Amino acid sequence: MRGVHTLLIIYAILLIVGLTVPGMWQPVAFLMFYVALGQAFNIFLGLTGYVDFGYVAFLALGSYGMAIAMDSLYQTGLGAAILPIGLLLAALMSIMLSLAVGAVALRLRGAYFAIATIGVNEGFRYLIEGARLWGGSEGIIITGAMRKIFGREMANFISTMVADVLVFGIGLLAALTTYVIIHKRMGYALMAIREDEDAARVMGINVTKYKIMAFITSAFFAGLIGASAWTLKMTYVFPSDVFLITYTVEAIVIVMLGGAGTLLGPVVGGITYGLLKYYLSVILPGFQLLILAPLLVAIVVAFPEGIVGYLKERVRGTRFEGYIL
């Protein structure tokens, strides 16, 4: 439990800094998006070793779930109840996609799995645009719907504060879920799969079952992040934006940077990546990516097991060992 205490302290510090230091709420919310994204993605990549390049599709479906709820139900008089309905729809849509994709793609391994997931992401995007589903390439804009439901001031408050608080909560819930999984039978099975899938199968582990469970859990949190950090925050959904594969690449970088399969890895990776990206864009606008890429490569080379993985080795056998998980 000491690792959870460290996690809660980090989250508390971020929240206190954001709420008490003038002008720091948006930078902290920016960091928390990456932390939450890393926590959600770590449940699958970190625990199974499988790289899902189509992960952004789950965020996109979650974004659409909230947008559809807002756009369709704003005249029903449900009021604030539309928010939980939107989150539920976002989660369900992401889970349904993960079930459909996982049932087929998770029977593949290595590069074949990665290629299949890229195809799903791009294929789903062009299906929406070509078939004009949910507004097609024009997307869904919910600014007006939110103002009619909540009023102008409350709608602005939801976009500037509530959405960010939800991302905090989702990230923390994903982290606690990771902790529970790691210490249950599912976690041991997933670690065995990550180390040697063939040996795990010979040992009697239902490999496909546990991979799908991790896949669905990770997709569930991705859908909630998309609904909160995109739809409620931006008040619109365009397929060209929400299906951007850059978010998947960033999730992979965050998990590997912090330490795949660890509890604190996505937190450290998300904060490190977010700080580098934010301050480099301020200090060197237009050149931030040119500087960011070699910096990340240098960090990964210096810490091949991730920053948290390196720290775990350094404190092994000491009284601090239980705090780095």
Given for the second form:
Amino acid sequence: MRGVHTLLIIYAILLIVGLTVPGMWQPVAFLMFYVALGQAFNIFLGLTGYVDFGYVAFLALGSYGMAIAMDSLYQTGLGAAILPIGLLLAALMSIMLSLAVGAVALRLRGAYFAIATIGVNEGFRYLIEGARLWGGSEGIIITGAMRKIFGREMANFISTMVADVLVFGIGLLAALTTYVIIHKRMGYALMAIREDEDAARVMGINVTKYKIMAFITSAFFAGLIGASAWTLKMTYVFPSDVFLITYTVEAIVIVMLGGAGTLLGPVVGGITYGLLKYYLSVILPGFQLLILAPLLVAIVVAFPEGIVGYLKERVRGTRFEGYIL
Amino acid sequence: MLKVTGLESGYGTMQVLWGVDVEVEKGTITTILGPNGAGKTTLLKSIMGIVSPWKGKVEFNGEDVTYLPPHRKVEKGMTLVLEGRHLFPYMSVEENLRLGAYTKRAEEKIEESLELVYQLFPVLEERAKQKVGTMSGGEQQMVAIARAIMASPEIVLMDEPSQGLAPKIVAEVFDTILKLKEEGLTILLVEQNVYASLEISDYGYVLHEGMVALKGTVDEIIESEEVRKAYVGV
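Output block for the form predicted in complex with its partner chain, input the form predicted alone:
Entire complex below, previous chain first.
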């Protein structure tokens, strides 16, 4: 449980800084998005060792799920109940996609899986744009729908506050899920699969089942993040925004930076990455990516197991063991 | 105990096994010999279900298990020691062993199995906390075999356990395989090390281009002209 304590403390500090220091809520929300993204992705990348290059598609479908719910239900008089319905639809759509992708692509291993998943993201985006699905390239704008459902004041509050709180909660839930998985049968199975899939099979582990379970869980959280951090916050969805491969790359960086498969890794990775990105663009506007990239390379070279992975090794056998998980 | 009939299998469109019949009796050591590319590893993998059989039948304790996935076969009491050991190098000996008892069937007997394994391989108990990656090749092979025993199997398939080991260590590995037989386990062994493996075996098969070229008791195998020429080299 001590690992969870460390996690909760970091979350509490973030929340307190965001709520009490004036002007800090948006920067904290910015960090929280990366933390949540990392937590969700860690359940798949960290625990199975498989790299999904189409991960952003789950966030994208989640954001569409919320937008579709708002856009098609705002006249029904369901009122505030549309928000949970939207989250549910978001989760459902991401899960459906993960089942479809997982059933096909998870038969592949390593680099073959990674390459196959790149296509999912791009394919889905062009499908939406080309087939004029869900508004095609014009996307779905729900600014008006949200005002009609919640009223102007409340709609603003949802975009500036509720959406961020939701992301915060989803990130925390994803982290707690990771903790539970790690300590269950499923965690041992995934650990064996990550280290050596062939060995896992002859040990009697149903590798397909556990890989798909991790994939679905990860996609579920991704869908919720997309629905909250993008649709509710921006009040619109454009395919060119939500299918950006940049987010997948950022998710990979965060998980690797923090320590793949660790509980605290995505939190540390998300905050480190978010801070670097934010402050480098303030200090050196225009040059931030030029600095960020070599900096990230340097960190990964220094800590090949991620920051948390490195710390975990260092505290082994000391009284801090267990606090870093 | 294990009966393979007319097994055909391969990779993609390339057929490797062309109708293999193998029978393994309970409590014996059976060795499959054959040159490189004869299909020995493919045979073990097809029996285990890691490579899907195309045709034929695999029966275990009288039950048709041909198309069961590997994890179900482990539940039923079969296991495979993979070629090249496939251990978890960053985990300790004990962690490797405990993970080996993953199935429900094995978990129930985990302490019993651990005791048996430590009795068979006393060196592993001494090294229980050592990371497997830092051990010698021979010791790692012991861990690999021990991990398979942790799955509490009735039959253990072994793919070239002597591979890459010094002759003295090879003898040790074969000694432990013999000990497993004395514990009541059934062993199906694939080997290139003809002499050493036949010494401990009861039955032998010679695989050639995906078919059984010769089968019989160890004495029959050793005495046969072809084997002497082709594989024993005397």
